[in-house]
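First comes one chain, alone, set out as structure tokens in the form predicted alone.
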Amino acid sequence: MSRAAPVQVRGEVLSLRRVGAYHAMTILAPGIAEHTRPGHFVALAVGGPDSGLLLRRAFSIYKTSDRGVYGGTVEIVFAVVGQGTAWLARRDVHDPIDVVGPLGHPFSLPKHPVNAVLVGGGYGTAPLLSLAEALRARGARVDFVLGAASEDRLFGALEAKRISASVAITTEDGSVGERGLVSDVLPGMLARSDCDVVYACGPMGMLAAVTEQANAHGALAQCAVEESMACGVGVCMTCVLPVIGEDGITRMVRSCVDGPVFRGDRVRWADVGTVPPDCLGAPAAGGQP
């Protein structure tokens, strides 16, 4: 499948609503939705045209329709943590919104049924529903774990019930499941559901023991990152991380274009933040090149 180019478009809010402690916002986006695929992610310029808001903020694509009475629409689900997400939480309906999509590679589906199990931390969970959907129509076995802080943090859980043969449910205050982290309980999961191919999005520490325990399983992890991306579209370099490449050589890969989703065993998770002295292209010891 060849890969469609983003485009920008001038979208308008269709509705915004509570879920839990999150927001969620579909917005009409002709010429996204229709070549979005789960994994995809969009960039929203925030503040309006006379804020100082510059940089657009990027958030996972949840949901898409490319039909409708209006045409086609993404829908994202988003905590309200700075200025620029405060601004989308005041939006009202038909409010125009400023939409680059889709972005970033997508997750990679089988070519043959398997055993999948998708893990999501706190509102992580939103681009793996579509993706078990993607799954379950290749004849994939799909189950589930999820995790966050506390209940209202949980996004998903009744749609991920209804679309697997499984779900497991951690939080850590104990409100809602098992109290604890994912990782307490997927080892367990593997195990039961003889899992091939590990999925997750979430926060950089939960993916790296997520990647661990896959690897350990003897199953392939693909994690889905959460930098902070700028532009969206590989120019600024705020959310470079060491991958290893097919050749073992680290390189300072970009988050935006080359992700989101990367293979997890090739992610150096303990060096995310840094410029590992042995990656291509990293400064000499004092700083010469």
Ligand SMILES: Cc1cc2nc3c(=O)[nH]c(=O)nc-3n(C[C@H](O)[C@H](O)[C@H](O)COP(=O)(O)OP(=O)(O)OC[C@H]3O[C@@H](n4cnc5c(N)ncnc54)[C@H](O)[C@@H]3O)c2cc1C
Contents of the next structure:
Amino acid sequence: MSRAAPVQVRGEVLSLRRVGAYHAMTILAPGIAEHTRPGHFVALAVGGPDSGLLLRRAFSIYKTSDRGVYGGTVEIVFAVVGQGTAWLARRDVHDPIDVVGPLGHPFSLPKHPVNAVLVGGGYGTAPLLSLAEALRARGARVDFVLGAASEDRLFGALEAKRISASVAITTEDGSVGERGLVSDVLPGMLARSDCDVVYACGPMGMLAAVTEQANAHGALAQCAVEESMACGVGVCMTCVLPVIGEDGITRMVRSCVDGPVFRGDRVRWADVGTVPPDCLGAPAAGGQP
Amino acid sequence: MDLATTLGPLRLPAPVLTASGCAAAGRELAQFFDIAELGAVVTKSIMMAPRAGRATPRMAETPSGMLNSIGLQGPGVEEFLGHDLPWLAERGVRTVVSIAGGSVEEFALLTRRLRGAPGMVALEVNISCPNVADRGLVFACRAGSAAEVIAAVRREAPRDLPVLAKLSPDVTDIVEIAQAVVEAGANGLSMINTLLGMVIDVDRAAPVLAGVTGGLSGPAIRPVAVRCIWQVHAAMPHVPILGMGGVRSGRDALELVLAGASAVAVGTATFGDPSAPLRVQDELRHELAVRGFASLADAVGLAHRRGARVSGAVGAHVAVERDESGRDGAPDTRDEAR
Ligand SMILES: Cc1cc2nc3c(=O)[nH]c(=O)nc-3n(C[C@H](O)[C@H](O)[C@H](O)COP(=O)(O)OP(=O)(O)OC[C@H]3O[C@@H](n4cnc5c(N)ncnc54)[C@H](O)[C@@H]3O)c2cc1C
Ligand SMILES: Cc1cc2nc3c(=O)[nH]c(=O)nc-3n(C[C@H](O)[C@H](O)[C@H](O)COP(=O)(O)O)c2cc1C
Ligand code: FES
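Now that you have shown the form predicted alone, what about the form predicted together with the named molecule?
Complete assembly follows, chain above in first position.
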């Protein structure tokens, strides 16, 4: 169930709207919704067929519908950060868009009812809302901790309230909720909800802190990472990070196929961006050319 | 349309391949199209031991291209033989195995270990990797070290196994290197590998790549590939060339063919479009057909037998010269079809 074969489809923009500082885009993309699980992502071609922008852009799947009037749809939420996302934000309804998905290794769902805390940073909340629905369908208790730099970058708070026992909110500028970071309020939430498992999506620093706090509480953490990607399908080896395998050996693994969701306690957060010396195949002293 | 082609002793039913390092070992792309329809899959360069590669960031997008500094991450030859090659062989995929080494001995050991491997139709020797014994200077940069590697591989390889030498464009005279590796026993040439480049993040005032420099690929380098293939084909018209560098469409592939490539590999374009290799092959068939070619072979190196275009004219205004073999390329209909 975790690895549905991805498909490449010529999709069509069905809607594009502003959500605070972000954009939400619904794409008609038959064949993708049916196999999507919470935590999967799509990779979009940007700039058009002759564009100088060659590489795919990865986006978490926020929502899907496999029953629309037109066929399956996929919805994403994105921030404009560079040329590719700026191009996406300029799309019109009915514009074609090339979509590959569903990609990656999604969140694992527990077999038994558990108490789950879902931690979202910025647009990182997007994949957690469908996850919350799936968890609730399995009888889990769901609480949210949502954080962002400011109110306009806080995503999905209303929706989260509707489908959870409680929502704690932090912003760095204090424009809504408590001033600070999610890690300031997470320990309290873990205790209050008697949490068994933490699901998180957001910046790397947040994921590292969430993992540490979940470990301290005795809960398992599942984290969706965001590493720079060129292909999204596993052929380029750009998206790697050091992860400890079941055999105890650290390898540089591809976050697009073995992730984006990893067990937090398996990721060597402090070593992300490096090749740890004890990693399989690490260079001998002196460095690898 | 007859798309069959040869790279020396290597016969391929179709002319488009994957470029090494841009298709892993085929499995991922097989989700999107039938990889057995390609001329062959060229696998990511493999080394003797598992290799973790370089730190991240490993990639930077550049105008019509990208820089990569993967650092030859790979599982090592044993895992490759146990896991990757059998998977390809079971599916009837023609596989060109790319090898890389830090020393001449490593290339020789790899070749010996790969003898008789199932499904392997040729070896591609990635000599664009640093020679540990020569302060990390890449083998491909000097005729001597390039030839030494190819000679060692040729010695260890079965007689009938085609050996392709993959050349770097970052050299003063690519023809000199090409001649040296052919004399050392290469049956054909793969060209071009990436060009060394660098990007600085001006806001952080620091290099973008953790490895500082990286290999430039994509459409940005296509003119360099065309030039390299042209120069080598002009000097050694009988030596087969597997062309690569910035091919994104059938038209791009045809450009490399006209410069002298007998087959074409698709690399970076695969990252933007996982169906690119097969799409390029289909488009190439179409590009040849609309120009009136009966076969791919008729187009190989054809631009050498034509003069430069005079005042924008086509057809009759283009000089058609006979080459020394007496062929004159193509029927006249081709010009009318343009
Ligand atoms: C699994 C995953 C899920 C993601 N989900 C979302 C989401 O839901 N919403 C959202 O706004 N963004 C998301 N991102 C980040 C998004 O992919 C980047 O912001 C986007 O690629 C930037 O493209 P650009 O052309 O605007 O920026 P540029 O900086 O110009 O991009 C240049 C290149 O770098 C790559 N790149 C740059 N930043 C990132 C990044 N942070 N992650 C991955 N690749 C990057 C791009 O793919 C492109 O190849 C996700 C990334 C990953 C890996
Ligand atoms: C991410 C990446 C990894 C590569 N890895 C290898 C490799 O392992 N061995 C090799 O011979 N060439 C490697 N190459 C070079 C390509 O095979 C090809 O020669 C080059 O990228 C030019 O073709 P392109 O513009 O179509 O990508 C790599 C290129 C890229 C972009
Ligand atoms: S993004 Fe290409 S291998 Fe992961």
